[in-house]
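Below sits a lone chain in structure tokens, taken as the form predicted on its own.
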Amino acid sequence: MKYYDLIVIGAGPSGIFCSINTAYSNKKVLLVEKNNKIGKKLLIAGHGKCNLTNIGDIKSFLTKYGTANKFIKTSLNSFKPKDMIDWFEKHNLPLTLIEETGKYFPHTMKSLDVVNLLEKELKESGVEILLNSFISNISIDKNNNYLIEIENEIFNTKSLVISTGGASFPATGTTGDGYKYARQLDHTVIHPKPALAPIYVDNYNFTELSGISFKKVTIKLFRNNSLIAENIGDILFTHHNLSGPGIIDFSRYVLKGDILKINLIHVSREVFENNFLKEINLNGKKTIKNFLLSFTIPERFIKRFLELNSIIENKKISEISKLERTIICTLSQYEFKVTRVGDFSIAMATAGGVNLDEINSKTMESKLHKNLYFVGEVLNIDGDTGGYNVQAAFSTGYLAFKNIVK
């Protein structure tokens, strides 16, 4: 039997960062990973460029984690976005801010450089790494140490960190293993579902508009005629579904059968209709297409929208019928009925996971078992797109380390 001060299960960003910091504190650390390399999911973060964090203070960050905002506060304060930027600067991989989005990437724009740096730090800190290793059982001995069984070998540790990630992008190894371990250790798991995913809608008629986007539109979610949630963000029409930050950030709330109402014209229906009537009086010869272009709607979308509703694009607005005007006014609350949210194979994050009520947010330690920690996406924490999930992973891993070395 081999003994360690700390065993970390899962070599994603939270587990890696916890391991590095703990090992530098003169602790014997074992990092166990079932893949043949560390940071496999991190390699695809930010489309291979690795969006690590975002601009803004803690107050703004806390609006990005849904109902987990209070839980994540201590973690974010223990390792702030500024600390992330400084850490990479100190380790000769400075981050670059993309002003338009507020996202920070490594200046090389390569996820591989981030993973290589973390791998270098693991080695230099003295962390022992076991790759291609599958855990068959986790138990607690009479001394309250944790016994980890791997291929008939037993590893003993005082402290155990589970950082196996969620269930999104299972091809990278995130297949929900941590939920099994959590249940073995008496924890409950909130049913995992895809988050940061595109949304598929009924009768999608915009395949030919793939690439068309709308900036900072209001999106409302209705269920059984009741408003469930509201968001402002960019949306994107793809070949098969609705996407873009405004949609994928919203996906955590969406269920099959829900109705999305999207304001594509940035003004209310009442204001839009009043403008319509005023324009008829001032310039009734203006075509409906040109009138709609004044609301910064992409021309390709206007042409498709009018075509779908059998309205001639060059028709004068003074000749538009009351029924046609009613149809055009739906642009202020354009409805889509949800058929499904993109599955785990394309979702960037997981909503659900280890129940936060059973975790001490001040330390990341289990409330059920001493010296047991859960960090990263295995928890019921999912942030918006833009580096918020990677930041949460580093921050929760760091907070666990601080308590472990006490």
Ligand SMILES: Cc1cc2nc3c(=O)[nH]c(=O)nc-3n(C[C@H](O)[C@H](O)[C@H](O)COP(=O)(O)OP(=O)(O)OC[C@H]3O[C@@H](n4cnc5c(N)ncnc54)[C@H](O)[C@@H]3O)c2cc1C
Second form
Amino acid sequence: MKYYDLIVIGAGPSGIFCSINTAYSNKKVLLVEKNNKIGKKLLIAGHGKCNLTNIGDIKSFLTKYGTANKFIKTSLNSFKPKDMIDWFEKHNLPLTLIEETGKYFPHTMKSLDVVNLLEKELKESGVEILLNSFISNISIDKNNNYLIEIENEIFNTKSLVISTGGASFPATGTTGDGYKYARQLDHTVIHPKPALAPIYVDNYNFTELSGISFKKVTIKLFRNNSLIAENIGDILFTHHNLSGPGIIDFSRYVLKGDILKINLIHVSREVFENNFLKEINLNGKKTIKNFLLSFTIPERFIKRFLELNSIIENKKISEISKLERTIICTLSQYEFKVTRVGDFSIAMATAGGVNLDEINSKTMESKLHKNLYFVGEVLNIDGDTGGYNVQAAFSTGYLAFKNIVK
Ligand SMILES: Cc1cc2nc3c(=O)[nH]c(=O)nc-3n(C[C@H](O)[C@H](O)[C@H](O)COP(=O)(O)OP(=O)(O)OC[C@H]3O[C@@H](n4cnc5c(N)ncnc54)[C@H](O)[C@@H]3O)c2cc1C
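The form predicted in complex with this ligand is what I want next, because the block you gave corresponds to the form predicted on its own; please supply it.
What follows is the whole complex; the chain from before opens it.
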């Protein structure tokens, strides 16, 4: 039997960062990964550029994690977004801020450089890494140490960190194993479902508009006629569904049958209708297409929208009937009925996971078993797009380390 101070299961950012910091504190650490390399999901993060964190203070970060915002506060304070920026700077991979979105990327814009740096740090800190390794059993011995069984070999550890990620993009290794381990260790798991995913809607008539986006539109989510959530963000029309940050950040809340109402014209219906009537008086010869273009709506969308409603694009606005005007005014709250959220194969995160009520948010330690920790996306934490998930992984991994070496 081999003995360790800490065994970490899962080499994503949370597990890696926890391992590195613990090993630098003179602890014997083993990191177990079932893939043939570490950080496979991190490699594809941010389209291969790796969006590591975002601009803003902790208060603004706390609005990005849905119902987990209170839970994650201590983690974020223990390793702040600024600490992330400093850590990479100190390790000769400074981050670059993209002003428009507030996102931070490595200045090389390569996820591979992030993973290579973490790999180098794992080596230098002395973490032992076991790749291609699958755990067949986890148990607790009479001394309250954890026994990890891998291919008939038993590894004994005082502390155990489960950092196996969620269930999205299973090809990267995240097939929900952590939920199984959590249940074996008496924890409950909030039903995992796809988050940060595109949304499919009924009668999607915009396939040929694929690639068209609207900037900073207001999106409202209604269920049984009640407003459930509201968001301002960019949306993207794709071949088969609605996507873009404004939509995918919303996906954690969405259920089949919900109604999305999107304001595509950036002004209220009243303002729009008043403008419409004013313009009819002042510029009645203007075409409806040109009138709509003044609301920064992409031309291809206008053409498709008018076509769908059998309105001729070159019709003079003075000739638009009352019924047609009512139809055009729906652009201020354009309705889509949700059929489903994109599945785990395309979702960038998992909503649901290990029940936060059973984890001490000040330490990341299980409330049910001493020296057992859960960090990163295996927990019921999912952030918005923009670097919030990688930041959560680093911060929760760091907080666990601080308690492990206490
Ligand atoms: C396409 C895509 C793009 C993304 N882009 C961004 C981005 O730019 N910015 C951002 O903030 N977030 C992004 N995310 C989300 C972010 O990558 C994750 O939230 C983050 O990687 C989670 O980190 P983690 O440490 O919890 O686990 P993960 O990174 O999910 O890693 C978990 C590891 O555990 C291993 N594992 C699982 N089960 C076992 C087992 N039984 N035994 C051993 N090992 C196991 C897995 O193989 C995996 O390597 C993206 C996600 C996707 C899918």
